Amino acid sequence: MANYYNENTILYLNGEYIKAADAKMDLYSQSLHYGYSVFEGIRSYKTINGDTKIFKAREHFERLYNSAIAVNLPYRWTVEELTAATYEILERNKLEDAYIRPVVFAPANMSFAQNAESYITIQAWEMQPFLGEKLLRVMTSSFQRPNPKAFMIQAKAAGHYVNSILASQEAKAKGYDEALLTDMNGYVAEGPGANMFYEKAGQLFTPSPGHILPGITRETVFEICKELDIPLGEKLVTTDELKDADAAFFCGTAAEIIGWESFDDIPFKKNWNDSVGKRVQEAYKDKVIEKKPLPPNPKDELTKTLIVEELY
């Protein structure tokens, strides 16, 4: 039963709420035996005023749309009426903080024929930070992310975490926390379940879209760095700048935002306390409970003038 579920989850199956231990699905599912489902990866927090909050639902239920229609499975549900299920699921299993996984799915079918009907389930549990939260040692994976035009890579579509799941475990099989992949033309792409950035001379760089799911946290990032006036670009990385850059960092939802510690044996240059990773990472965990930001302080506004008319 693993510690996803007990006797008393529930979980929500076309639109009812019924107990996990009871939930049924055709073994003869295209899903099942092909891969061809879609899914999302969801957070909620109980925030600083003491509700439970979906971070960003909308955004995730608009992807897990996309996502379907862009592999062809027939698609029937509005935000709305997902987002008020899966609130209605973390109340009905008392959660608060918590990860939610919407799953959509395919009917009994054993050819490769179009289907004229799809289903979908939304499960909860409580989950810590998917790679923990002390710092990670990386390597480059022998794997590379599936090509472009092989798959429709900006679908999270549940086949493609088969090279997710080769590449995690040869990094653990090899004494690692966790891989890196790189695209078919040696670039850096991602990590087996998020997004990478790093660091040098004070801005963050990240992967050009192309090769990678553009994740919602990763978008977040972006938010973050605007907001806190963090310098950062868009471009094709090789594993070598990666090697002399100064701090790098993975996110997701499920991972979070957690530093590492090296990459292919090579420590980074700067302490993870003292990166620029390090400040988004708390402002991360500020804007997923609702913490707002300090307003700020007169005194330091005056101290920055005087500051300024003293160097003049």
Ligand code: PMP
The other form holds:
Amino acid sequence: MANYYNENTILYLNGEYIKAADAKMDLYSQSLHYGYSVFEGIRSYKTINGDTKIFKAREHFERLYNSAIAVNLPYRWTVEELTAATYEILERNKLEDAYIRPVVFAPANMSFAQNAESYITIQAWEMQPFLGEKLLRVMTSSFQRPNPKAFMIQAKAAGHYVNSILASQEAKAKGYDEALLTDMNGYVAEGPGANMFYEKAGQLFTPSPGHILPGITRETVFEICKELDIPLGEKLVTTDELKDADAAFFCGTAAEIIGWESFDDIPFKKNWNDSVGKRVQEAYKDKVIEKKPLPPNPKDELTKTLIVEELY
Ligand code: PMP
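Given the form predicted on its own above, I would also like to look at the protein as it appears in the form predicted in complex with the named molecule.
After this comes the whole thing, all chains and molecules, with the earlier chain placed first.
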């Protein structure tokens, strides 16, 4: 297990900056007993200017608010104050490339009744890419994503992650790197902690919203595709389509962008380094460190025309 904190680590707890080792939480909390809390996973990066920047702080703190409201957890913080608190935590812990974990949690309450207040903590630590940097062997999980009529599936609620843990542990126990979960209708949904895209005939596709966490990295991939003129579509995806794909990747704040080697033991047709996903991966790496993309090479225009002609 990673080292999340040591005796010097400072965390944010309800407006105060305190030593992680001294922080206390109520063991009678509704969050601990029922998995009733919401959280975020955010990253900061040392940019090319040398500053430390939180990537898409507003988007993450707005999602934290939306997650809390979706599950009726009282919420009284602004994006600005939480962003400022996060920068303070990064500075006090001398962190640059960090993973940041805000959690909104409930007081002592063994009933299912709503609370009058919530608490918040923000923690940060150094973390390598969540799924590593090697191409992944992915398997279809025997666990499906939760029914969106049983959960507020668009919320990043702690309880949902029991499903993620089961799926990921099953995949690892069977010798794979990660799981892919289908939705309750059998269509491809997402990984335990990341969204997915696949490439077919030079285009990228990703499962439509409804059964997935609408990822901020997924949204960033949309932006990158627009910038690089990569055709992209949202659709219902079957596992058979995925087996016939040219390449695939997971994306998420923690995982960043990571290619797949195989899906249910079927290797992908394209070498990852020649895939569209690889270009997206490079563009993502540049974006988070605020490196401006190079002006387009006139030769690229020519290649694009050829690809478009090939497609139709
Ligand atoms: N799906 C799930 C289930 C996740 O836990 C995550 C990670 N937050 C994602 C997708 C990717 O979301 P994001 O890009 O916002 O990190």
